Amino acid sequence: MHRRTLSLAAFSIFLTAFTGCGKSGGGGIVIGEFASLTGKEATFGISSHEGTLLAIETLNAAGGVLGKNIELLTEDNQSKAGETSNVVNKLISKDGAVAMLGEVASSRSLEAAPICQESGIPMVSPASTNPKVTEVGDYIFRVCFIDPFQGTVMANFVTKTLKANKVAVFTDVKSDYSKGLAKFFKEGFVKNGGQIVAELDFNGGDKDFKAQLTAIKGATPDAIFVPGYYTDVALIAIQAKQLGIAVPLCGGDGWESQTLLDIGKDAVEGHYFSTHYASDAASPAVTAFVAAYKKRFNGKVPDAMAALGYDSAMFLVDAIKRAGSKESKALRDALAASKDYEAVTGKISINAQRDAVKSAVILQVKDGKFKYLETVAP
């Protein structure tokens, strides 16, 4: 029943994208988007979907750019490897789309990237990651920090905050968000005089995961961190305490979706994980941004996903406008020379690797929601 609800408003969402964006009858400056509105991780495409779609919406009431209204066409990966490859090639080749937004999973990222790169179409990522995404070539951009910065924020917290001197590490072997986000926790906990007891594998898309639980359990762990996906996780964390594993679990933003409170609940309650920003944080651009995305979808409350999502099309046509083009080169050159970018997640500064520098906060699941406990600067 949950899976057919979210396909008919992955569907809805879908066709919005096409029909509320103030097409101009091939007139206007064609953006595409490729995210997973449908699929085991439908949720984080959905939100940054949304987030985009606000954008867009939000810059064409304005007026649009260079004199001309904004083209979002979006195309649904299904969350599958494989099929984000023949949607990117579609929007750039039958579409004409002068720049890509997308994706959140770093590996569906992976995927565009080069397809992007090699055809000198400008990419930002919303919210991948992996450090690996921006390496692919100089047409690759980001808005999210990476999963060197994420690894280290939480492994600092674990010691520092949670005062944890042994971890366990469960990781999604299927997943490169997964696998890098446990490295960089893994060394930066291990240089902050922590002891890695148990390192145990699943893939993603498991249902039983109690034989690793259990050896895990058996290491005696003062914590787990666990860097998966919300649905993986919140089944880990129900079987977790049917075991009697009573530490907490740590992760990092793949954890952030109400299907994690769904699916978990009180089995997530008190557990914590990084991520790129926070609804209820006291900023005025986070206070504005939540307003205007509660009136367009019905009252809901936008995640870091959806934040990311609005960011990565302001941020990208912030540098259509300096650019004064849609030139593909010149586009590129501007989205390279980025610098303070004041964005819904914080301030962005673009590095030599096209990466975001900026802030990560720390959320804990208190009361069935998500709040906010700190903000970690770079």
The other form holds:
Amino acid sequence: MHRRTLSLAAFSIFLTAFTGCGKSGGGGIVIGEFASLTGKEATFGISSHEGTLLAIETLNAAGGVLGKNIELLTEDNQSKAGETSNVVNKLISKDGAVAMLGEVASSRSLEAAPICQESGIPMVSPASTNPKVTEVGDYIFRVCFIDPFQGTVMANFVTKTLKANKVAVFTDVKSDYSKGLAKFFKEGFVKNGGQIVAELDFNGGDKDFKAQLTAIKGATPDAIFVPGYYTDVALIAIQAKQLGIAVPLCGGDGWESQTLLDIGKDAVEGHYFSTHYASDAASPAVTAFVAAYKKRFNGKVPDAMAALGYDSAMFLVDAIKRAGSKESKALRDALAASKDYEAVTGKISINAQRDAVKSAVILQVKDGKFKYLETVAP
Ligand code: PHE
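Switch over from the form predicted on its own to the form predicted together with phenylalanine (PHE), please.
Okay, now the whole complex, with that chain kicking things off.
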């Protein structure tokens, strides 16, 4: 207990130094960020935070916005349900954030969105793909595509490229993201003439998946769709291999973390997933971003969550600039009017539902790395 308190305190000092700002009051424009910097989805939170931080530092080096410095205040929700509302309330009422950046996980964005909506604080999610997030209200935006699209992309890939007719679906029932993506995938796959031969559930954070995987094996699918997050997926792949399941596993953007490769090793080889961008894509915007990120973060290659974190911050500040104000209604309207904004992860145009309409990419785990296969336009 004592240890934990100490390490949390140390962490917050580290974070303060890291973000270059601890408390508001410098007269700058305060932007709040909530992220899973620790806990089970930490690699996602750290990536999106690093991308966000790089964007804010770049903007401040170029003079900030509206003649002021941008103060990024970052809070950790520890990947825990219930913690996001605490930190978001604090960022709004105590710190005076004029806008909010976050989160990667849909379940946590869904926790923050009603608070931001009620307070009239525009929120931009970098990577939450569940449709319900922006349905909360007209102050909630995202810079990524949504799961009806992502689910269809993978359904078509499984039908056309893998030529699978029978698929099993293995869903994390604790996650809004997983449940939504499973549903949209199934709809697309059945529409393509495919058959869902098994539907099994798990709870994110489980360690033993053998009972469900045995049932899945018995249904002899041609492929298994697992819309989970990287740690669970790695364990599922290991146990599937131990059970002699040799068909491809497929999933979505929850897979894209180095941790999937570190834990899953050869058990994740050959499997496929959809995500938001490929760091080895040849576009000039991607190349420049990858170089800047590597320079700032000790040679680390940015994943999709890093790229989306960067895009979310740049996109928000562009709207502040266009609004000519940090006032909530003017900022909301400028965000809603965003069109053809050139981001690292592609062009962002905000539609009537306040979602970004963008392409997805499909990657495969190949020789211990993520290999770019194809881009799918909306
Ligand atoms: N796009 C996913 C979501 O909306 C990203 C994610 C997946 C985050 C799995 C955490 C866990 O939730």
